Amino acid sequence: MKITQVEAIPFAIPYRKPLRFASGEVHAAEHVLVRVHTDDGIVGVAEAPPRPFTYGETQAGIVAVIDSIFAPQLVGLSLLERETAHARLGRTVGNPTAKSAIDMAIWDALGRGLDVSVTELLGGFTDRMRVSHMLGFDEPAAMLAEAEKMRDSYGITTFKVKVGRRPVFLDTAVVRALREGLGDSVELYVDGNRGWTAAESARAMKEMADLDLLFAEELCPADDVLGRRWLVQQLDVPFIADESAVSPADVTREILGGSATAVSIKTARTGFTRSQRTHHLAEGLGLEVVMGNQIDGQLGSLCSVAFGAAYSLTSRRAGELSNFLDMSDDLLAEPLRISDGELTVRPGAGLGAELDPDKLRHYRQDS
């Protein structure tokens, strides 16, 4: 079970409608398949979405660092050898969505070579998750409409609001018309993408205390670390750290501080490897856990179900798995599929994803 070749094949497939939030837009999923091969004939497969907005990466540049220096550092080696692997993906500072991707990609083709899933490799606790979905910015009515045909349709009652416009009641409206539409039965929580001040985040904190909200993330920047702090003491909510704590030594940094209750595991940036470290961690330190999105395809959704259906504390919370019903189409033969707001793990070895050889020649960016 050696390494032989890591590939990554830039695609480029259409959202349905523009994604808005606080820190960007995305008008197609421009992402990155990675696939790992060995010399016994397995292939393991996971995708990176660059967000260069978040974290810098691009997707020439992930094709690029993959192609001229991760790839080379690899090739040779068991997939055993992971802890070997992620030592020497991490000489390279940066690039979290490319190192995950392969770390996911070699975890799929260890199941595959074992003939067991990835959710069992890592801990084997159930083989589903409940599903939130995420609601980007609109007028109130169409975010309604939104959430009342997730709800409808795929049986969705967790919604996370993106938030972090000015002035505030411009997201207070909304996060009050979905509370009233939609009742008291399905649950909300609030995400700003660090778009508002601390001030302005309390403020809207308090005109919506009365809307029973479940978490508030990245409401204002990590970097106003006084101001943080001052916020997320006066919450009566965990307040999640996101795209500020990305590596467990940032979650330390966060919750220790006293800026954050909480913590968001997206498998997207973290892999499994290091998801894994973060899991523990957080359990250790008894905080509350949502599996996070990246604004992934059915590929990386696949991916986080895997991961958070394999312990309780990941698979207690609703689980941020249905961005990929925002793109237009994707490239798994056989589409994921919501029922009764629970996303399942795929049957079979590794990841059970299995792609589409047409859509991939059809949705490619470099032939």
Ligand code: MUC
Second form
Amino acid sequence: MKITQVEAIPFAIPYRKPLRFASGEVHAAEHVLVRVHTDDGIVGVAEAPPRPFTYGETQAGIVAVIDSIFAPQLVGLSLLERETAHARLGRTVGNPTAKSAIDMAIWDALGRGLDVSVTELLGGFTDRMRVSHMLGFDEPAAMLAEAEKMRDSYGITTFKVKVGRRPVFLDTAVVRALREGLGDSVELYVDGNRGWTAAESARAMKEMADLDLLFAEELCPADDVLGRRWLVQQLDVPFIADESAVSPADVTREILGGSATAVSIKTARTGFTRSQRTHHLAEGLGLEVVMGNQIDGQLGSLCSVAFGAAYSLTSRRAGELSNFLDMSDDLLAEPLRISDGELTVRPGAGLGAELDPDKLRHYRQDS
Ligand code: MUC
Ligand code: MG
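If the structure you just shared is the form predicted alone, then what does the corresponding form predicted in complex with the named molecule look like?
Let us now look at the entire complex, which starts with that chain.
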């Protein structure tokens, strides 16, 4: 079970429909496939989605940091020495998705070696999660049509609506159209990706006070420290820290500082090892948790559901697990299927993910 090689393979798969939000937009999944090989022939896999506008990583940067810094630090370690691997990766600041993909590929390889699923290794609470779909910026009618399609085709009844545009009415009109069009039985929440000021956020939330929102996420920047605290104190729904709270230390700072009251866990940026720490912290603090989406492909979504299903707290709320549906293709040999509004963990060892070699050959950018 010793690590012999860590591969970082850049690939690109176009989106059928770009996703737009306050801090950026995504037209193609320009991700990095990470494969961890062991001396007994096991290969663990995961993917790293660079989000330059949020975390400063690029596809080329992820490949470079893995090849030149992380891979040499890990070769020779056992798959069971996960805390040692974590400590070595931690010597380098930043690079959250590069570190996370390596971490998750190690867990996948360990599960394969032990013939148990990653969900069982982590906690084994359930084998499925309800799915929440993220709606990117568009006109109200188009966003309502997309939500109806997701509900009618996949049974999804929870929607996260991207907000943060100016004037705020552009977004509040969308949320109102969704509530009126979809009725009371769906769950709606909003994510501003720091697009509004605290005052704009407060105004928008007042305008939407009758729309029965579940949560509000990152409406304004955490760096507007007093403004955000002022906002969070007046809301009557949990305020989710997403990009402002990547590490457990960030979560502690945001929650104790009164700048958030709930947390988004994204395996794409905290892997399984650091997501576990955030989960345990959230449980200890009594926080709501949502499994977030970093605009993941199918492999990334499989990682999210594998983690989310492992614990009671992370599987309580619908997880953001469906935006791979906007991609034109993927690398998995057997595509993920959402039905009755749920995504199940793949049966089998590790993550249960098998890649299609022809698709990998087609989409990889290094050969
Ligand atoms: C989200 O929840 O913010 C948008 C940018 C990113 O990194 O993740 C997405 C979704
Ligand atoms: Mg967010």
